[in-house]
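Listed next as structure tokens is one chain, alone, in the form predicted alone.
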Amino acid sequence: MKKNQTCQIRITGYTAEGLGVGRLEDGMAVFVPGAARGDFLEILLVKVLRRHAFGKILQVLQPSPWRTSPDCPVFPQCGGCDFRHLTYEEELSLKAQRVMDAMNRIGGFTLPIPKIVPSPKITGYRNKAQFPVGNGETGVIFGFYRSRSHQIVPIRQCLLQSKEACSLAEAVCRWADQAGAAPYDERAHTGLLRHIVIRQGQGGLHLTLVVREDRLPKSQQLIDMCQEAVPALCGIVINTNPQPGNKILGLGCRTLWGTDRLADQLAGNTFHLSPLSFYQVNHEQTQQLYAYVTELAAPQPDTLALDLYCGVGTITLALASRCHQVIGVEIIPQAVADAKENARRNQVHHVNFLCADAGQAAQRLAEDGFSPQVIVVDPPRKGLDQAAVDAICRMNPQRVVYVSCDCASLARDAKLLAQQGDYRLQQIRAFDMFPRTAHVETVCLLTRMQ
């Protein structure tokens, strides 16, 4: 088979990224975006490599029983969603299968398909929106990047976000048109407005405008238009990011109006969140995830616990209600400041927070003889570094609870902990934190063999 040839194919499964997988008559695997398991398709081969090929759907000859009509007018052009063509039951099934495949293939474990906890909401569940802005036919637009590109697909209402968040983004774009605040051009490194970042919680909505340089024309007009669009707006922060590249937030923040932080409640505690602080985006599902993390940690009144990659202290404070002492470690200074203030606000006094790289801090704690019974880790997508793995094994806790947004790095790290620290995988469960996208959150418990 060659590029631009057409062929017919039956889809039998999915890749880790959610592409449909089928095989040609000669056995070559073909990966097809937008396909559903069970589809019989006519496809165009758009790329043919030595061992596999990529195809584009020309016609659905026989639809899968798990295929459904997309409910979004910009799907699949917009890269925000992956699975609006699938039933939610099929989406959950493929995500659970993905976790099992990673743990078995990469980690070397022998696991059945794990339980996956569905999200309480599959639309409007996100409490954070990050909209890039650009120039459209009628003015400044916001939206999401087309898949594998930086071309903005304009939207008016995203089904993953709240209506208020999209209304606020529209107000910012109207202001930008009237004030002459040009969108950022990443190729020429010109323009002003880069991203619109919106968080939503029990304290209302909080707006962060990411700009290339700290100058804002007609700022009072911006405040008035945003307040009129969303009366629940509680603050506007200007974040300056002068650096080229695709990193959204810069380091400098100043408050233009209102409060500099958003208030929210989670797992029985109140949190104030700065724009640079990490916070889970699916509030209701996070409640279930943190309850499971606490269950696996099984803390007792005399337990010493360590929470690596603690962010603003959400898991730290959840553990603290049942532990003797908890130490949280986070590398972002603003998040550590938020964590300390959150502990004071909730009158939790038996926690300490360290601002440091997780692996380096864990090594120092191990050298100082800190010996926790429980370590909880919630690392970024790349997982643990070797220093963190070594320190965990040196501290030798009875339990390690691993929260992961990437099951491949989880599988790799669980294998390392099993090999270096004599841990065994005791429990694992997937949580659908990001419905209609290919991402899946996984929580596992590793216990010491001796």
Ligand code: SAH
Contents of the next structure:
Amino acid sequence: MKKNQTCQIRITGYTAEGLGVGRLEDGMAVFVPGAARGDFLEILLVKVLRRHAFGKILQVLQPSPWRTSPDCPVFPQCGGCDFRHLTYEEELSLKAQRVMDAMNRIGGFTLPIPKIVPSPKITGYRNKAQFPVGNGETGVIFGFYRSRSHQIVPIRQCLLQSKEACSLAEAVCRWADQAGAAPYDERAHTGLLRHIVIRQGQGGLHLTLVVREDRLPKSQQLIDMCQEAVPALCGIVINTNPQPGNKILGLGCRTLWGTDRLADQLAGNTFHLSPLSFYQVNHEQTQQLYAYVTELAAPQPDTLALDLYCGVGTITLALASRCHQVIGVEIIPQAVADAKENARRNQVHHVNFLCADAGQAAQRLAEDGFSPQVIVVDPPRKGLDQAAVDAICRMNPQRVVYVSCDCASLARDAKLLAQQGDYRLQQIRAFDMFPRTAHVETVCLLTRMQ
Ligand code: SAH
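Given the form predicted alone above, I would also like to look at the protein as it appears in the form predicted together with ligand SAH.
Okay, now the whole complex, with that chain kicking things off.
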């Protein structure tokens, strides 16, 4: 088969990125965006490689029973959602299947399809929005980057975000038009406004405006217009990011108005969050996930626990009330400052926080003879590095609870821990933290074989 040929194909499953998968008569796998398992499709081959090809749907000849009509006018152009064409049941099922496949193929673990916990909310579940700003036909616009590009698809509402977040972004764009604040131009590295970052919690809405340089025209007007659009606004921070590149936030933060840190309650504690600190985006689902993490950690009054990659200390504090002592490790200084402050405000005294690379800190703790019964890890997508794996094995806890946003690196690391540290995979559960996107969160318990 060659590029630009058309063919008919039955979709039988999904890739890790959520593309539909089918096979041509000669057995070659074809990946098709926007396809559902069970669809019978006429497709155009848009790219043919040696072992697989990519197709584009020309016509749905027989729709899958799990296909639905997308309910968003910018799907799939905006690149934010992957699955608005599927029923939620099908989305959950494919995510659970994907976790099982990764654990099997990469980790070598044979297990049944794990349970997946549905998200309590499927729309408006995000408490954080990050909108790039650009020039549109009507003036300054916000939106999302088109899939695999930096072209902005303008939006008015987003089904994953709250209405208030979109109203606030709209107010910022109106101000930018009136004040003559130009959007940032990536190629020329000119202009001012880069991103509108909004967080929402019990404390209200918090705006971080990311600019190339800190010279804001008519800033009182910005404050007034934002407050008028969203009375629940609690603060505006100006974040300066002078660097070219994809990183959204720079290091410099200045409070323009109101509070510098949003307050939110999670799993029984109150957290204050700097704009630079990580915080889980799906509040209700995070509480269910943390409850499961605590259940798997099974803390006792004399337990010593280590929480690697602890962010603002959310899991650390959730464990602390039932442990003798918990140490949290996190690399972002602002998050560690937040974590310490959060412990103090919540009157949790038997916790310590270290600002360090998790692997290096764990190595040092192991050398000092620290010997926790429980280690919780919640690393970014790339997973643990070898130093972290080595140190965990050296500290030799009874339980390792692994929280993962990428089941491929989880599978790799669980295999290393099983081989190097004599751990056994005891429990695993997936959590749908990001409905309508291809991301899936997984929590598993590894226990030491005696
Ligand atoms: N457990 C927390 C945070 C998880 S996100 C929660 O549930 O909110 C992962 C965290 O790891 C982020 O806060 C990130 O800043 C931090 N991180 C990334 N690389 C790290 C490293 N090498 N060492 C320590 N922390 C790191």
